[in-house]
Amino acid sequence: MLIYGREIRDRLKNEIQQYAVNNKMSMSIVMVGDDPPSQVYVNGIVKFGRETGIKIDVLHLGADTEESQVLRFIKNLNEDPAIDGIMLQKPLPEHLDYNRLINEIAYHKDVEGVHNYNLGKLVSRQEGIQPSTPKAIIRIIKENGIEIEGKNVTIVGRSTIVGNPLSVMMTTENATVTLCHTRTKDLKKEILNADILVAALGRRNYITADMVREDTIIIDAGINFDDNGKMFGDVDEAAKEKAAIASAVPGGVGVITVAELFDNLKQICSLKNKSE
């Protein structure tokens, strides 16, 4: 059975839109280069902002932009009181240091929840801004009545924006978590042990039907495009058909992720309003 995220996204969208009626919000996106999938994602954010009445500015810089220039733009956004949230779109050109740049964003404007300050709060189980894709994954699981506590959760992908923070969040939900990657010695064995499998490695159809059990729940957070612009996940369709439940791509985790990004912006603005 395939599960979708549009109904969840629409409910979140309505809540955000209602909040935006009485609370002015704005977000700036720093995008360096011309990665087509990134542009699709950013276009989706701009559309969501337009539909909810939230101001979104995209600072689109050339692929040859020096790191010092990007740092200067981020500094200006940090100092601008009219900007509530800042996002640095990945991937970046190879000459730019993502970790350095993301940690130059003021932590209280980090709408993606990936600044070291916010990740530190996540690890120490304090309330704070959490990464949007892991939030979307947790939400789609819970909203479909799937228990996490006590389950064996295998996550394939160890990025700082999905796999690693999700492993912490799943542990907080009392799951037993195995964090895997492409160099895991026996990946198939680890996946076969999973009650819940989360694929987040960015490789089209990497996980095949022989790697999953029939009672496995699959959450496919992969986003991959072919030469014609068609979107695919990290899990082969045959594996999803074999599994008990699987999230769709497109239409699953990805559509909720954008809403979670704006939910983070709403949280940032709420904290800001309380402190004023």
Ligand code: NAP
The other form holds:
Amino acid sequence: MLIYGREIRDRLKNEIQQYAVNNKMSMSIVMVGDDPPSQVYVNGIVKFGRETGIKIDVLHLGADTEESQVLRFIKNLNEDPAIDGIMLQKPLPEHLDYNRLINEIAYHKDVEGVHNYNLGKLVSRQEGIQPSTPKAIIRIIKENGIEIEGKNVTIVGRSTIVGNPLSVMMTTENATVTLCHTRTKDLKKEILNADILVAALGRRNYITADMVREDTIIIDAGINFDDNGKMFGDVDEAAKEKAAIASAVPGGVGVITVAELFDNLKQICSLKNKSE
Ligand code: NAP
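Return one more block: the form predicted together with the named molecule, after the form predicted on its own shown previously.
The next block holds the full complex; its first chain is the one shown before.
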């Protein structure tokens, strides 16, 4: 059975829109270079902002922009009281250090929850801003009535924005977590052991039917495009047909992620309002 994220997205969107009526919010996105999937994602954020009455500025810099210049832009956004949230879009051109730049964003404006301050809060189980894709993954699981506690959860992909924080959040949800990556010796064995599989590796249709059990729950976070611009997940159709439940691509985790980003912005603004 395929599960979708649109209903969850629409409910979150409605809550955000209502909050925005009385609370002015704004977010800036820093984008360097011309990665087509990033452009699609950023367009989706701008559209969501327009539809909910939230101001989104996109600072689109050329692929050859030097790190010192990117830092200067980030510093200006940090100091601008009219900007509540800042996001640095991945991937960056090779000469730019994502981990360095992300930690130059003021932690209280870190709308993606990827600053070391917020990741530290995540690990120490304190309230903070949580990365939006792992939040969307946990939400789509729970809202479909699936228990996480006690389950074997295998995550494929250990990036700072998806797999790694998700492994911490799943542990907090009392799952037993296996985190896989390119050096994992026997990926198929680890996936066959999963009650819940989360695919976040960025390889089109990489996970095939022979790698999943019939009772596996598949959450496919992958977003890959072919040469014609058609979107694919990381798990192929036959694997999804075999499994008990699988999230759709497109229309699954991805549509909720944007709403989670705005939910984070709402969290930042309500904290700011409380402290004023
Ligand atoms: P990333 O930074 O490129 O990380 C990919 C991870 O997958 C790495 O940890 C890598 O291992 C691992 N990996 C790659 N090939 C593998 C293989 N053959 N076997 C095992 N592990 C492998 O990617 P990301 O930014 O996390 O994104 C992952 C996917 O999620 C992409 O398709 C992206 O478009 C999608 N995504 C979706 C959303 C959403 O809202 N749904 C949001 C963000 C990203 P190593 O660490 O060993 O290199």
